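Below sits a lone chain in structure tokens, taken as the form predicted alone.
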Amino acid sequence: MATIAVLGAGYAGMRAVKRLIHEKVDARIVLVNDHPYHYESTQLHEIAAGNKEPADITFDIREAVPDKVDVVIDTVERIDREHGQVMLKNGEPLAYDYLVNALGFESETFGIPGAEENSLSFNNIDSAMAVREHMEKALANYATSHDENDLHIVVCGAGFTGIELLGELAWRMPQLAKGYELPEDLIKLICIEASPKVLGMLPESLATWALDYLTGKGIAMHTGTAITEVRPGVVVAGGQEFHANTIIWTTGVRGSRVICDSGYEQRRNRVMVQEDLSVKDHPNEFLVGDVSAVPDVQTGRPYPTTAQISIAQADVVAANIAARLTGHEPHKFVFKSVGTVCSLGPHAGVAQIDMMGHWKLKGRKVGMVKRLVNDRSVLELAHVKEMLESN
């Protein structure tokens, strides 16, 4: 019996192993992860400005896939290509026929001097609570410390990720100054970003509505202003320097460094993958999600890495091992967005749908929007109890 290695329990990964197992595939599924829950990474800034907790956006895995789908708790080292083995941290090496590869990102730096020493990065729950942790002992500090940078915090980057958090940091701040008795004239939350435009995917009349919703509480955006230096509690960007005891750093990310550690071509830890999502020359690998580079016919550039991309990447994938395994050709992976949906906040947001028409969506109604998308996504992933208990 062919056995299916599938590596991670992201969106892409829990997403195929559903999948494989709707094929009802003749094979040995099994699934890594380095910890035994999946988090909704799109939420993990609501955990960096402390608006939801872990046991908000995780479930547990072998609760979530059927009981024939081998879990394995373990980290990935590295993947022997050649001898067709998942080298792991602290087991066995995992031989497999069929790689699902849905590993997930990292925070990508550019190689920018003392940013990755000088400011904190999440893509993990581990990750985004130590962000809410050292924010919070900053803010408390100050009534001792009396320096005003300990009510400073830089959001680097306005990319999704950066104006979501600041939404949330600017709903929440309110409530942090009275709880610690801060001044709140004396708070100040900046955003460097190097583009002179934010939220690019989006119309413009939508980002700049945005935009304007977060200079309207209060929060300092400087775009066009390219970062050069990150040293302990100062920001170099566009000549200036921006002073802050925390530093957020959400400039972009790349993929999973097992990428570049396994010998892949790659940029950024991601892989140029054929029509059906397989690799050159390895039609029994696959790769999903944020190690994936997935070309779009019209522009030629890669799709930006969603969960929404990283979900239909996992339904063509799972039916191209089917037909792999019964002797039929694979399906080419053909993409078209349903939306995009960026929050501002827990009750507020804009939102393009291009669901029964287009649709153009800002305010308080994309507060229900994002939690309609999270819901369903959960849903799709694991069960309906989850669902209702992340409510």
Second form
Amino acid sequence: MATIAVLGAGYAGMRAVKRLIHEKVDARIVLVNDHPYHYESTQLHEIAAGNKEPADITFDIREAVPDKVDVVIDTVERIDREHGQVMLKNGEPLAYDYLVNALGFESETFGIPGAEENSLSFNNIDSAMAVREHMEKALANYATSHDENDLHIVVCGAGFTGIELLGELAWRMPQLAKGYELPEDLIKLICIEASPKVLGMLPESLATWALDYLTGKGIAMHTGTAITEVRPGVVVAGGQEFHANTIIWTTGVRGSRVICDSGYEQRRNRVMVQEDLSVKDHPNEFLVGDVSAVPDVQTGRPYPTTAQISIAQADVVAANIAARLTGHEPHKFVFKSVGTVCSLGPHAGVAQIDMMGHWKLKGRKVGMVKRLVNDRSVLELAHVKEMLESN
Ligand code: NAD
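Switching conditions: you have the form predicted alone, so give me the form predicted in complex with nicotinamide-adenine-dinucleotide.
In what comes next, the whole complex appears, and the chain from above leads the way.
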């Protein structure tokens, strides 16, 4: 019996397993993940800000997948592509006939001096909790240090992650100020963005609304200000120094380092995949989610990495493995985004919806869209359990 190794239990990996079961593939399915739980990566910013707890966005993988799926909790170190084996940190190599690599993303610092050492980024529960704990420790420390930098937080980058995090921080800060008895007028939330526009993926009107909303909450938004260096407690950008004892890095992502460690031809650990989502000259290897790059035929550039595209890819990969196992032709992957939602704290946001027309939404009604989305399981903010259940 063939073995299908699915690497990573994020949105893409979990969905691939679900669809492989649905396709009734005659194969052993092995799901490998470094933690025994799945977490919803689209909500990590809420953990970092302290508005949600890990238990709110995680669930046990073994409980979520059927018993016939073998779940291996181990860290993937490398893929021995020549011999068709996944090299694990603790266990024996795992031989595969088909590979679904869905190992996800890491933070990207673009080689900016000091960024890695002197700032915090988050791509999983542990690192999101580390951001929260560091920030709260600095705020609590002010009582004895009287160092104003303990009350300063810099968010580097104003893409989706940075903006959604700022929205949550703006919501939480008054509670923290009260809890730690902090002088509210000395608390500074600062955002530094290289581009003249925030939320590069969204239309100008929505990006401007988000910018004005956050500015209205007292956040200092510095656009057109490229960060060139980070030193302990200092961000150097646009010829200025921004002092803060909490520096959070959200300037972009790259795919898992397993990609470069396994000898793939890649850019920022993303591999340009074929139309059927397999790797050139390796028809049994499929890449989905943040480790893959799928060219948008209209622009020629890869689609941005989102949960929505990961899930769509996982569906096609499962169908293509099923097709290969039964001697049928694989399908081409075609993607049509149904929209993007950017939350600004728990009760506001901006959204571009491309479903039943084209809609630009802003403000509190985005909260309603979020709930609708959760029910319909279509946009990337959809709750994973519903996504896994939908056919
Ligand atoms: P991103 O690439 O979307 O945004 C990073 C931002 O940092 C950009 O605006 C960029 O101009 C800025 N930047 C880069 N280098 C800089 C520098 N030296 N100085 C100052 N600013 C700099 O990255 P992200 O926000 O981490 O998102 C990663 C991916 O995940 C994206 O594809 C995004 O669409 C997706 N995502 C989507 C959602 C959502 O849809 N709600 C939420 C989070 C992430």
